[in-house]
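Given next, in structure tokens, is a single chain: the form predicted alone.
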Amino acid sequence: MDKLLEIKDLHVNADEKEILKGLNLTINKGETHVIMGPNGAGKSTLANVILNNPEYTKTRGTIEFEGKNINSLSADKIAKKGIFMSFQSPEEIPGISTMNFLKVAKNKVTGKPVKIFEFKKEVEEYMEELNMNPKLINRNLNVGFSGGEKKKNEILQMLVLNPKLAILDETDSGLDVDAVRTVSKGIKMYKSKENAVLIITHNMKILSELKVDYVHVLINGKIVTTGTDKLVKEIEKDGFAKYKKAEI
């Protein structure tokens, strides 16, 4: 089966307003999907419904992966099933070091107890072609790391679990050119013909470097229209405008 996630009919609140208002989107392995929109349009909120984050009630439509139900699986069991999602903000997590942490995660996702040589040996690798600094490895999570050190530290995670399909929701915000240019490449090592990346980002910037299938533009609830690459140009030109007054 090539379709890895199918979303019908998504209906989604927040509280008790209406973020996604019927949403459809489709994904297949090997490709690229960009989800583009303007402030408060549901994008980040769509990223956590897929993982089942509480915080949102799903009121109609489905999420199927691998053409199974997952809409009401707990997130470590769908992460489990092999979605990976790197977070705007990553969190802080003292008491736990960077490298013991993605050991405990490889050991979740997959069942199967980690060889540590090797797997310190991949880490290391990893991290040198994402020009990470090699001491971050035995610090705690994220603390005291800076805003770039951060996103690439997820990308790092994304690398070590290899998952079916990762998205990565405003990975690129607040980054240099340089920090974007090591996430692109970072994307770039993950990518192959049976996985999919889900790019939730504002910055054109870091779709330069990408090939990218299919872009979206979400407004009020919806994806309102679906391109090429084309479409980021076009957006990066004009912005939002033309779709915003398309959906009133």
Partner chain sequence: MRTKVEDINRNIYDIKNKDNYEFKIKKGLSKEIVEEISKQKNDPDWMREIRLKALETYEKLDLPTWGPDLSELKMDNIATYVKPKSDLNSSWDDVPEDIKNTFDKLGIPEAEKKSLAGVGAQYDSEVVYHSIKEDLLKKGVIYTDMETAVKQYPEIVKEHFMKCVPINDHKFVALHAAVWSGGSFVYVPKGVKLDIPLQSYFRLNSPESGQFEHTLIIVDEGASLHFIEGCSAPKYNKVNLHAGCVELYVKDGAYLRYSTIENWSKNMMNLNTKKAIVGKNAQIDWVTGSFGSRVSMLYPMSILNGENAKTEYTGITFAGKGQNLDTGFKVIHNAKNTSSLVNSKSISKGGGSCTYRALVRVSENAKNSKCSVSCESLMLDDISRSDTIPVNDIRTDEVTFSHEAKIGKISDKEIFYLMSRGLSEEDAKAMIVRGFAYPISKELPVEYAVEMNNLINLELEGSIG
The other form holds:
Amino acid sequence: MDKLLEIKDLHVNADEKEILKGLNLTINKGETHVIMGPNGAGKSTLANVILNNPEYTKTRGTIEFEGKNINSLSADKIAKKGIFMSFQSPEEIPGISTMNFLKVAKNKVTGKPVKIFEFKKEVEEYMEELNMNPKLINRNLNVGFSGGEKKKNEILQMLVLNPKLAILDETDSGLDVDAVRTVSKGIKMYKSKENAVLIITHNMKILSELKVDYVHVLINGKIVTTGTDKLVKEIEKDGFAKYKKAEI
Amino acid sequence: MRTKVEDINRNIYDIKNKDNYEFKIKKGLSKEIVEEISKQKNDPDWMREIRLKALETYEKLDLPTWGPDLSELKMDNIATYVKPKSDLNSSWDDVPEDIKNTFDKLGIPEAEKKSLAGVGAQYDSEVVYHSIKEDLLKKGVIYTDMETAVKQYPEIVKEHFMKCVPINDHKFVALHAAVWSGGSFVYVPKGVKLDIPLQSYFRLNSPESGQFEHTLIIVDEGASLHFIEGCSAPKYNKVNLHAGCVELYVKDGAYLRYSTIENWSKNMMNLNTKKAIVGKNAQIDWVTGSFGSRVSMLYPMSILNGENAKTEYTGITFAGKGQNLDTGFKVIHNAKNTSSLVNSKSISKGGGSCTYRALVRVSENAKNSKCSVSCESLMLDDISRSDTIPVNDIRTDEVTFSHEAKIGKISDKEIFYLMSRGLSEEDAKAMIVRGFAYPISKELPVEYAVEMNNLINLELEGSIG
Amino acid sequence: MNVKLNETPVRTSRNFQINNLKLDIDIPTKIKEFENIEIINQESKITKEIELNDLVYGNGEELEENNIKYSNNKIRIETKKEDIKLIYNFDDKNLELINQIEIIGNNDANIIIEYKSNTDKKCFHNGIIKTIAKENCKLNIVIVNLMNDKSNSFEAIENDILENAVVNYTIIDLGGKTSVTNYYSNILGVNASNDLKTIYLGKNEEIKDLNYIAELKGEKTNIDIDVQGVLDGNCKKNFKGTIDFKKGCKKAKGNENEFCLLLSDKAKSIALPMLLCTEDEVEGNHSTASGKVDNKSLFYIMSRGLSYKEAVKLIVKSNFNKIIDRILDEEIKKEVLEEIDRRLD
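Follow the form predicted alone with the form predicted together with the partner chain, if you could.
In what comes next, the whole complex appears, and the chain from above leads the way.
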């Protein structure tokens, strides 16, 4: 098996408060992982800390990607290694069109010049698949986009940048049924034997159309149990109460 | 890690020509000097009298007790009039080689061919080139240098000269009226709409001198005009002074857009005055980019005298090392249903200082007026300075007035978002700074927006298609 | 006597007429002790010994000198954890108050200071309130000005706020023909925080001049200024609010909000909300707005049977409500609400 991501005994602080308290996680090529957990369990922290968001401090543990420690790399270097994160609330950046931004990012991540005509065609095809208004491509990055448009734009970026590991931080939150289905479709389009996905959610809808290999339950900064997609159904029925108690 | 936004690339602007004048008046300011300028310019008597009266006013007025320190400015060291070795030409071919080269490098003749309805170019104290498209002449549009206007249209000039900006407005207005030279005169007749802009470019080459150009624009009823002014100068070690004056008359139903890219060198004291009187159903829009000069005190003013008059101000100020740029906007609502919209941005870096200084006055008779002000300041490091000093003076109840201001640094969240897409920290910050300036740059004509982005030099070339 | 007061920390164009306030007023000297004062407290140490240093801003040279020389009442409070009330009752025998109050915040305390006229005669008040909030101390200070419509009131307030201390200041500025407040907050300590909320209500020929200055010096310091006002008649109001981010105040936050409701087309509202900044890792915001009563709200309320005047009162009080709720003393709160009704009649 080809190991992509390996997290060992990860402890993370935000504002001097410990959020992750010894987390272990391994993701191999071809796998789809899901992390579930109640609010405040540390799910978004995990996504952000993999990309080394400076708002969080690692106090112990290691994150390795393809066998190399990426603990102290800056976010752009991590992106270049092939990790992508879909943001829970994507930032609005005025002054650059979405199309130009995609070109810049593709160029940075691949280190190769972008062939404009083919690239544009590729982007337009993805947008059509994602049911996105084609006009959005000429608007400034995320500026004035609706919540759903922003999330679809994240999935578009994932498809265009084609990372080895995609981390989706609550990409489904705040979306209506159709939009959730579109996001699932995007994930299916992206997924191959060569790459992996880590889906962070507390919503079951997005999982119904995806083949999930592992489901982890994250409570109070630790993964308390790992199972298959059956676990999703169980949690859908019973909630997290059982695991919360176990933790205490 | 600090933002690395490069200083403005000044190479093009810093080309110094030899100080090759035909006549340079001796430094300082006195009655003799003012009379000599008047003689050199062949003023009619009435203009000579205005100059002499203005000098008296200048002597009576104090320096401002507020704003940037002006102590480096010594009038005794400034030559107020420098006549270049060139007459006024209507063909670039006739402009002397060294002067023409300067304007070529600034791209002025090129822009004229592509996208302008007329061009004026001033070098030191005199306009060396003026032209206007043939078809506009036929429609009765006048676009000429100010001296020609004084002689050919004395009645119009007398009626408007120093009437919008009174001579006693402040000390440097009085100075301007005493020693003014050059500048543009524009008259757009009733109902005539120009669909491409006129542009005047001002270049101060001579060291230890001043430029005091006078711009007088009358857009008659129902007419419309876009006027662009550009300013630059090479850097010298000694102080130069710019005290221009812009008087704009926007008559009933008329529209004027006045765009400025100011890129004086960092030894320039830029103490400029601009005002517009706006009639019924008329509108003036100001678009201003202030990048250059050591000290700037510049607050364009709209006086909304007619019902339904409108004004918009869109401005950006970028102060780097050694610069103190005190800029802003003034608006007086003097009639019913008038409205104003202000959008100001500033960037401070490398120890530079930006001040947004403003006045909104809604007078008693401006019932049902609207005013909305937004003002944002970006601090790129902790050695710079950014102040916001807006006065809001509301004298009637039937008014919708709001003012918002923000100050801060680049958002860490935005930087992280962009870095997660592969951009380096520098690239991410530069992209955000350019985005911050975007609402202003999008208002500028394309060539100028490009120039502005070059000025900010965001080092994004090659990475953005 | 001509006095110049409430100078702003940074000047702007003289033509804007807001750099300072010029008044011609009678300033009393050599006056007798102010006697009609109630002090309600249990444990805090209250004395009369005050040695004030020169104020950083204050209400101009003349009034400050007058205060230092002729002060006829001094109160120094070293707080214990409790509620404290100081009530200055102006009456026919006590028409002039030149006072000093010093608050040493050792422990959390709620302090209310009330000035009220039990007389129709013209009263004069020239006060200085100096507060030191020591480490970790939380002070809620409320000043209530209910002086009559002929009176002149001048108050100069100065705070030093040390590490982790919180000062919540509330100024209820209703009374006086002329009411001038100078407020200077020196926010020194790491994590020190100051919240200032004001309501004012001016009418007739009254003058309100508010000059608030907050200097953020310590790391992670915070200032929040919220001013809600109503102007009627020919009243003239100047609001000058300055938030100054000084070097070293990394991660400081400053917010300033002013709203002025205009009930007359003769009232004049001038605002100068300044943000001064020499530090990059800060967040500063200010907003000001003014306008008349929203016609939609007015119509809605009147459709429920209230008269125009009653509807306006309701809207004014709803604007003021959050701030009035900071008065923890029910009796004084009632007085304030009654005074608002009376002034809007």
